[in-house]
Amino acid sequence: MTALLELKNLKTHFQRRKTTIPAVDGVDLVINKGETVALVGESGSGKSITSLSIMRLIPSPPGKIVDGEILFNGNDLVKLSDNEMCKIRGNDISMIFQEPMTSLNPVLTIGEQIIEVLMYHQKMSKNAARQKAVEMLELVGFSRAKALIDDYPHRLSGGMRQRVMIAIAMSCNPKLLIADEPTTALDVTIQAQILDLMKELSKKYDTSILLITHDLGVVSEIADRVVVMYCGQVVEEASVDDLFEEPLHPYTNGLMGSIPSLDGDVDRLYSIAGTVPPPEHFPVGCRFAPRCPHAFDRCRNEAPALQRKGSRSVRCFLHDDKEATV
C-alpha cells in the first residue's frame, strides 16, 4: 500500500503562563491510499489536536507543533507557509466537524458556502460553481437540490448540515477526508445514513478517511483499521478484525468492555476506573497505569515505548518481551 498521510513523532504543545501542556506527545500515524483509519480515545486523549495539528489549524499562540513530521504525498506540512496550506485545506485535505451549526456560516445559504470553495480551489466561474454545487447537494442525498440551495443552514436539521458539511468537503475531491465526531450530535437512524454516505464516497472518489470518535460502534462500520490514543501517544495499532477479536493494551479492553452488549443480563455496563489526566499532570511512567488493573512497579516508574507486534503496534510492558513471566 502507498502511504497518502505520515505522522513522524508529531508534538503539539501548548503553553499555559509558564507551564508547558504536551496534548500531542510524539503519535506516529500512518493512513495509506483509499484506506479508513479510525482515531478512538476518551475526551483529553488528543484526537482534535492531532486532526488539528494535521490541517494546521492550531491557534498559535498558545498552542504550537513543536516537533515532527506530517508527510502528505511525500511534502512535509510543518514546513509549508500559510498561503501554501490554504490552498491544500479544502481542496486536497478536508474536514467534517463535530457540530455542523458552529462550522457553516448561519448569514450564507447554503449554496454559497459550497460555490465559495469551489471558485477559490477548482476557478470555477460562478455559474458553474452554482451547478456543481447542486450536483454535490444531490449526491448526498438531496432530492431538492435546486431549491435547498437558496436555503439558510438553520432551516435543516441536524442530519441535513451534516450532509451539507459532507457535500462542501467532497466538493473538490479531496485526496484526505478528517472527520471529526461527525455523528455524535445524530440520532442512530441518521448516524447509519451518515455512515454509510461516506463510505459510499470514499469508494466513488477513493478518498482516504481519518475518522475521530470515541464510539467503537462506529469504528466497527467504517474503519479498516484503528489507531488507539490516550493521554497524547498512541497506545495501540491494529486492523479493525485484530482489534474487536484481541485487544492487547488494557485501556483498549477497557474501552471494549465499556460497549453495550445486546447478550446477557447485565445491570452495569464496565467504565474504566478515574479519569483521563490533564496533560500537566501526566505520570511519570506509564500514563495509564493510575487506572490500570494490571499495572505493576515497572510500569510507575518507566515509560513504555510503541513496539511492534507482528502486524500490530502496543505501548504496554505486560507485552513486553523483558516481562515475559509476569
The other form holds:
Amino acid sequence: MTALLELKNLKTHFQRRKTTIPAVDGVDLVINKGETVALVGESGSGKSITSLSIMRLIPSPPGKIVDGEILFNGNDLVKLSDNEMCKIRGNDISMIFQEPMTSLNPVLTIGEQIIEVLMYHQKMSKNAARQKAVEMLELVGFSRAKALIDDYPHRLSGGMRQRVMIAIAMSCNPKLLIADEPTTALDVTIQAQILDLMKELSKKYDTSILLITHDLGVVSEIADRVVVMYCGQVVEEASVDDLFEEPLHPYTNGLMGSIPSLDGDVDRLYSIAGTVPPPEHFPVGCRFAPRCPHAFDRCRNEAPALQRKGSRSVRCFLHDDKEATV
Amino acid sequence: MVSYIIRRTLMAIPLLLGITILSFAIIKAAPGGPVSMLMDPSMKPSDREKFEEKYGLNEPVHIQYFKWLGNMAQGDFGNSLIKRGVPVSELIMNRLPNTLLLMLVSTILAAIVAIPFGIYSAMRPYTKIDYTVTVGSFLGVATPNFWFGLMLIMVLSVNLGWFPTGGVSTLNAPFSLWDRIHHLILPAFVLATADMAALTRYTRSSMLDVLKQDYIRTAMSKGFMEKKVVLKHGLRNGMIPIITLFGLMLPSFIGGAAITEKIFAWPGIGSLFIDSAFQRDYPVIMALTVVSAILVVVGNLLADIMYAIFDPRIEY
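Switch from the form predicted on its own to the form predicted in complex with the partner chain and give that structure.
The next block holds the full complex; its first chain is the one shown before.
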C-alpha cells in the first residue's frame, strides 16, 4: 500500500492576543490509497483543525501551520502557493462538512453549485458540466435529478443536502475526501444511508476517506483504520479490528466505555472523569494524565511519545517497553 | 407575484388617504396662511376676504379637504396660491428632473464607492485599511451636509474658483453637457458623502456576517480564489439587506436633498418643498406630500420585489 497523504509532525497554532494556542500539536497521520481512516476524539481535540489544515483553510490570522509537512502524493501542501493549492482543493482533495443545512449557498441552484466546480477544475463546457451534474445527482441517489438540478437548497431536507454536498465533493473524482462529522447533524436512519453512500462511492472510485467523528458507532461501520486524537496529539492509531478488540490507550478505553451497550444492564453510562483541558493549560506530562485512572508519577512529569507496537502505535507509558521491564 | 403586487397596491390606498388627512390637518393647523404672505398690509379686509373666497380658503377645513381630494383623484393638484395661476403639476414637473438627476448621480456615486469599500473592509476586518474605511465613514456620517456643502463652496468655488457656486447651468448660456456636469459635481458629491458613509457601514456588516457562513467555507473548499468566493457566493447574499436600504432611500429622493438643494441653489423639488411650506402654499405642499407618500409605498414594494428576485427562499 502506498501512502496518499502523510502528515508529519503537523503543528497548527492559533494566536490569541499574546497567548499561543496549540490546537494541533505534532500530528502524524498516514492515509493509504483507497483507505478509510477515522479521526476520533472529543470536541476540542483538534480533529477539525487537522482536516482544515490539510485543506489549508485555516482562518489566518489567527491560525497558522507553524511546523510539519502535509505530503499529498509526495508534494508538501504546506509549501504550495495559494494558486497551486486552489487547483488541488475541490479537485484532488474535497471536503464535506458537519452542517448540511447551511453548507450550501441559499441563493444558487443546486445545479450551479455542482456545475461551477466542474467548469473550474475540469474545464468542462456549461452543457457538459450540466450533464455531469445530473449524473452526479443520480449517483448519490436522487431519482429525479433532472428536475432537482434547478431547485434551490432550501427545498431539500438535511439528508438530501448532504447528498448534494457529496455529489459536489465527488464530482471531480477526488483522491481524498475529507468528511468532517458528515452525519452528526442527521437523524439515525439518514446517517446510515449517508455512510453507505460514502462507502460505496469510495470503493467505486478508489477514493480515500478521512472521516472525522466522535461517534465510534460510525467508525466501526465504515473505517479501516482509526486514529484517536486528544489535546492536539495522536494518542493511538490502530486498525479498526485491533482497536475495538483491545484499545491500548486509557483514553480510547474510556471512549469505548462510553458507548451504551444493549446487553449490559448499567444504570449510569460510563464517562471519562474531568474535561478536556483548554489548550493554554495543557499539563506538563501526559496530557491525559489528570483524567487517567492509571496515571502514575512518570505520567505527570514526562510527556510520552507515540510508539509503534507491531501494526499499531500508542502514546502511553503503560505500554512503554522500558516500563514493562521495570 | 402579480397578485401580491395588486394586494400591496390596494393596501396602500387607505394608507395614502390617512397620510393626506393627517398632513392636510397639520398644515391647516399651522398659524399664518398664504394670504398674509401675499397681501400688502395696507390692503382692506374686504380684499382679503375676496382672495380667500376665490381660493376656497374660507370654507370649513373638511370641505376644503374633500374638494382637494376630489380634484386630486381626477389628477388635478390645483394651482399654486403664491405663484398665482401656475398649476402645481407644472411647478413640480419643472423641478422634478433636476432633483432626479441630482439624486440618481449621487446615489450611483455613493454605491460605486461604498460597496467595494464595504466588501474590502469585510474581507480584511480589523486591519489598518478596515479601520481607515471605518473612520472615514464615521466622518462622513457625522459631517452635516450643509456645513460640508458650504465649506466646499467656500474653498473650491469662491477661493479656488474651480466650480460654480450653484445652479444647474450657467445663466443665459446655450446648453452644454460639460457645463451641466460642472454644476452637478459639487452638490452630487456632498449628497453622496452621507449615503456613501452609511452604505459602507451597512455593506461591511452585512458582508462580514455572510463571510462567516458555512457556504463560504464550502465555496473555499471547492478551490475557488477568495475574490471569486466573495463576489459570487458572498455578494449576492450580502446584498439582500442592502436592498431594503435602497428601498428606504427612494422617498428621500424627494425631500432628502432639500438642504443641499438650497445651498447650491439647485432648482429641485426639495427647495420647492421648503419654500412652499414657509409660504403656506397649501396645494403645492399637499401635492408633494402625496408624491413622497406614493414613493414610500412604491419604494417598499420595489424592495420586497427585489428581495424575491435576490433570495429564492422568499416567495409571495
